[in-house]
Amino acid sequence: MKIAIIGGGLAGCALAYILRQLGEEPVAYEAGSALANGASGNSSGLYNPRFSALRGPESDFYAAAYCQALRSFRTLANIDWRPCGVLHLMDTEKKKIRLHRTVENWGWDSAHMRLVGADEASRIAGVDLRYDALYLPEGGSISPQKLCAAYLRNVEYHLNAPLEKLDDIEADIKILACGQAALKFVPRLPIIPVRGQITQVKATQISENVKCNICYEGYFMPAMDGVHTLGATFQPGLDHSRILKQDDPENIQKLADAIPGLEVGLEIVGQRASVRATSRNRFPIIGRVPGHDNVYVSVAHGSYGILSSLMGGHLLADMILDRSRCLPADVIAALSPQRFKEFAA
């Protein structure tokens, strides 16, 4: 069976890791000269289940994709993986509420989710907290770069390889993993741009201390060489990667708002700005396009692309190969284009 897949970032990738594992022989087509040419580009990225105060399909999917992920990371090679940790800061007496009722209603072991004070916090952190946290012992950083080449190692790829339509490849089985030009090939699949960009700093003697990554309304992470990232400015309906100015002082703003003191003396040394796609409800679009037999969409990952592309290429594995799937029926529907009225029946 010959399998296409149109795009080199994070969903692709992962995707055509998957199938070779289980013996076909998929060829990825990237439009770009590199692989995670786009919003798969960062250097360094964040990796953690996005949280819900209340168990469904949405938090069971993302649980798995962490699970999945953890097991993943621990067979592939120099894919800069950094398990040291995550604190979600309770800086806001909403988020307090939200953070206590996941860990009330998720179930998961203290040894991979809890509850901490500050002074706990401040301990794993390396720096004096404030705020109470969520702690994912577990939780870290990977390099998404250079995740996509360890994906496709033993894979057929294409660099330099842009479509203008469907019927320019030929195969069996077509998955888009294109981010938003998905939509150059299905129009109607609801997809928002975010525009984020991030911020890399030079460590100071206070700043060298953290250890672990801490999020906040953005994200500080341990240094690397002696260069933090932090960030990312979140502007939903921007679809440019042009960087700007602002947006440094914006995020390293937050840190100081959640932060006191830890953002003094940092020095900038570098940005990155890229598009993600999401869709309406922030969930992502895995399935089959209905009306086309044989076209499938992994798109849609928003800021949890690391942890839903793997576990996304689990279930379109699945259902290309037609096996028995690694998720839930609920799941898979929540998941599914169908769920918009742009393709209901």
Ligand SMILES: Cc1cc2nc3c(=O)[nH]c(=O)nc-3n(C[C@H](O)[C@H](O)[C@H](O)COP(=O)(O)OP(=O)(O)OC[C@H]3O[C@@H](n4cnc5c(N)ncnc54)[C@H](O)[C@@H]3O)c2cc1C
Given for the second form:
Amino acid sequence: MKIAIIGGGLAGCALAYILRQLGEEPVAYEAGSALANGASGNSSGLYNPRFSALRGPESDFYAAAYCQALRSFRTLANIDWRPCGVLHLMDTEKKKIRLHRTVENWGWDSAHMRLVGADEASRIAGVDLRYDALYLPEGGSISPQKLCAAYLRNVEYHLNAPLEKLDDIEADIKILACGQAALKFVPRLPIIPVRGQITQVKATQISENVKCNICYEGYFMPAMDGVHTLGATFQPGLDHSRILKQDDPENIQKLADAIPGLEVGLEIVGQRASVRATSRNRFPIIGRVPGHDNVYVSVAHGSYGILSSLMGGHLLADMILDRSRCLPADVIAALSPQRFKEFAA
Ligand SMILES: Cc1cc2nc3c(=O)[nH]c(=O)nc-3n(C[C@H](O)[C@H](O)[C@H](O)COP(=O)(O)OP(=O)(O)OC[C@H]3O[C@@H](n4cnc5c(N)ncnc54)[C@H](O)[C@@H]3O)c2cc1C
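Next block: the form predicted in complex with the ligand, after the form predicted alone:
First the chain shown before, then all remaining chains and molecules of the complex.
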């Protein structure tokens, strides 16, 4: 079977990797001159579930995705995997309620997810924290850019290959994994651009003590080669990747608000901006495109693409190869493009 994947970011590369493991020979087409030309091009990213207060299709999807990612990362070389733990600070009353309910309702073993008081959180983080937190001991970061390359190690792919129409390629199966650009092929897809910028800062004597990732309204990562990554701005409706001067102070201010003092002396040494694609309910869109027998989509991975792209790849591989599905029916329905009125019969 000839399988063509449009897009060489996390969604396209993860799917190609899984199909290759299952004995298929997919071919990926990337518009840019390198893989991970869009949102997946950051040198560091956190793998986190999207927390919800209740248990349901969304929480079940991210539980499976988290578990799947941890297993896959162990087998992939050169992806800068750092499972140093993630603390999600309860720095607002709303978040406190939501994260307490997450722990209560999701039912994860405490070895994987638990609540910690501010004192324990401070010991884990290596710096003083004022807030209680939800702690994922196995959470951490990887390089999305390197992950794309690792996924495609044994896969045929073409760079500088921007496809304009579905008819541009001959294949039995075509998969749209090109973020916001999927609109070019299926204009009815209800996806929205959300621009974002990360900031890189040189470590100070205080900040280099940080031992795990810390999430608040933004996030702060332990230093790697003397440099921290802070993320990320979130601008729905903006769809350009130019660097905005005001975004770096915004990222640093969010850090100062959550962990006062940690921002002192941080010198900005780099930044990267890009565009996420997201759906109306912030859940990815993964499945067959209604009205097209042989066209599938894996888009709208929002701010959680490291996890959702891999789980989405497993699901699409099952659909394409007509295998038993790796996710429950209600999760598959919640991910499907058909959930939107744009695709109603
Ligand atoms: C600032 C920022 C910080 C983020 N931080 C995190 C994080 O910490 N953790 C996390 O999980 N997620 C994070 N994300 C989100 C994550 O990066 C995305 O969810 C993920 O990269 C989406 O992958 P994708 O493959 O769907 O899209 P993309 O990475 O955008 O890939 C789409 C690819 O398709 C190519 N393409 C476009 N049009 C065509 C065409 N016509 N033909 C061929 N190729 C085409 C593009 O060049 C691009 O390479 C962040 C995003 C941003 C912007």
